[in-house]
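A lone chain, given as structure tokens: the form predicted alone.
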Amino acid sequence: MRAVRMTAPGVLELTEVPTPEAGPGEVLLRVGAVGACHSDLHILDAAAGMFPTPITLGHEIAGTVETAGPGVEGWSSGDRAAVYGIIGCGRCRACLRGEENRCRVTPVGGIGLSRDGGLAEYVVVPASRLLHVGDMDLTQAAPLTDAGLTPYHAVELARPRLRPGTTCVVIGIGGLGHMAVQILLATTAVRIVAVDTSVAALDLAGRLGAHHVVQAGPDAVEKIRDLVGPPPDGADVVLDFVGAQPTLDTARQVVATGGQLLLVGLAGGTLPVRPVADEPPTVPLETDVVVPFWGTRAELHEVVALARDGRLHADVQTFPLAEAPEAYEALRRGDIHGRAVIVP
């Protein structure tokens, strides 16, 4: 079968590999769609040894069951499914609570991260990782597993502060950010301020229902402050889906005292946290800072429910499997609006 594999650090190639077989408790899935995520770029750019090579990338997967391995119940050939990509130890306190994204034994990994993923014609996954999606378009189902799940989890973490009449600033209206806008609209009654450098991304946020849009730049903080008021007031919640230095600086300057910063993006910026009394604090007093990671299977079930109810829709650009390397280069250049989806 064809597969797009990282054959060495930074090297992504279309290759031919044997079609895998499902073992006990596993399912062979015929891949229908795979989301291209910025996390994949971080994997490609990581130092040698941080991730196994060769490995088939792709952790946002949806497809159709080809065969079920021994001992698998509840799944039959032809069933359509989305894949929950995290594989925890299943034994620690976090996993036993259903919080495999907080596993205390298994390092960060999973399908497409520490074992072969979905950038191929077929992928083998544990049956426990599958969720039924019915007749949903698989190019819509695949992004739900990360681009939908991760912002949903972040919103869940911020839920106590997302009360009716509060304000949430969403920075970065890309693959995750444009889903966050929809999740906030579907599950809260907050005012949404969307921030991005791209006019096209801000247009998308406006079409999706964001109440205000602000173009990132030197005067962005001032414009957001005009909407949320001067310190110590401000945004109740800031979701940063970029994580670069300029976005972190914006986030900490517009959040309210007692607010919450959720740093979802992985662009490598630094958030200064320095307790001081003789000058303005680097982060407002009583402010929580959280670094969310992916989400839980239960939350993915809820994300799928939102999508099946028509309340969550990914804005996608599709690419054939052979053009996956080009799709990632477009993602790196910032030429993708919404989510790039690979269709084998």
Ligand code: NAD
Second form
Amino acid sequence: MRAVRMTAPGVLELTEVPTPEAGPGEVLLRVGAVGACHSDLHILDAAAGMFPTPITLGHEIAGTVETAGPGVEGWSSGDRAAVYGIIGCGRCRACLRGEENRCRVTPVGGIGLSRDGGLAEYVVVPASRLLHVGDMDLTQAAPLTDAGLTPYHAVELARPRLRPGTTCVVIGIGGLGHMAVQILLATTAVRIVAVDTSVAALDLAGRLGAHHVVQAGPDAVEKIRDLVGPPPDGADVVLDFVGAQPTLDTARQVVATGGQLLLVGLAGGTLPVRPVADEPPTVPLETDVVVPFWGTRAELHEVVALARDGRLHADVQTFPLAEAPEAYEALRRGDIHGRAVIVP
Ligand code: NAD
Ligand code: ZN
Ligand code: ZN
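Starting from the form predicted alone, produce the coordinates for the form predicted in complex with nicotinamide-adenine-dinucleotide (NAD).
Zooming out: every chain and molecule, the one shown earlier first.
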């Protein structure tokens, strides 16, 4: 079968590999769609040894069951499913609570991260990772598994602060951010301030229903403070879906005293946390800093329900498998709006 693999650090190639077979408890899934997540670019850019090579990337997968391996119950050929990408150890305290995204044994284990992923015609996944999606378009189902799930989980963590009338600043309206805006609108009554460098991303945020849009730049802090109030007031919640130095610096300067700052993006910035008495604090007093990771299977079930009810819709640009490397280059250049989805 054809597969797009990271053959060495930084190298993404279309290759031919043997079609895998489902082992006990696994299914062979015919990939219907796989989202191109910005994290794949971070994986490609990571130092040698951080991720196994060669590996088929792609951790945002939806498809159709081709064959079920020995011992699999409840799934048969033709069933359509979204894939929960995390594979925790299943035995630690976090996994036993259903919080595999907090596994204390294999913290970033997953499909397309520590074993072959979905940028291929077929992928083998443990049957326990599948969720039914009914007749949903698979190019819609795939982005739910990360671009939908990760912001949903972040919003869950922030939910006690997302009271009606509060303000949430969303930085980075790309694959994750454009889903975050919809999740906030569907599940809270907060005022949304969307921030991005790209005018096209801000247009998308506005069309989706964000109440204010601010173009990121040297005066972003000032413009956001005009909307959320100057310190010690500010935004009740800030969701940073970029995580670069300029966005973290913006986030910490616009979050309210007693607010919450959720750092989802992995662009390599550092958040200084320095409580001192004789200078303005780097992060306001009583502010929570959270570093969310992906989400739980139960949350993915809720994300799929929102989408099946028509309240969550990914803005997708599709590419054939052979053009996956070009899709990732476009993502790197900032030329993808919403989510690029590869259709093998
Ligand atoms: P994306 O490329 O689709 O979107 C990023 C958006 O940020 C784009 O709209 C871009 O214009 C905007 N942006 C870039 N630099 C900016 C800046 N300085 N100021 C304001 N906006 C800026 O990426 P994505 O797939 O949505 O992923 C976003 C980030 O989240 C990535 O770093 C990714 O690795 C990370 N991620 C984290 C998790 C997690 O569990 N923590 C899960 C998935 C993705
Ligand atoms: Zn991802
Ligand atoms: Zn575990």
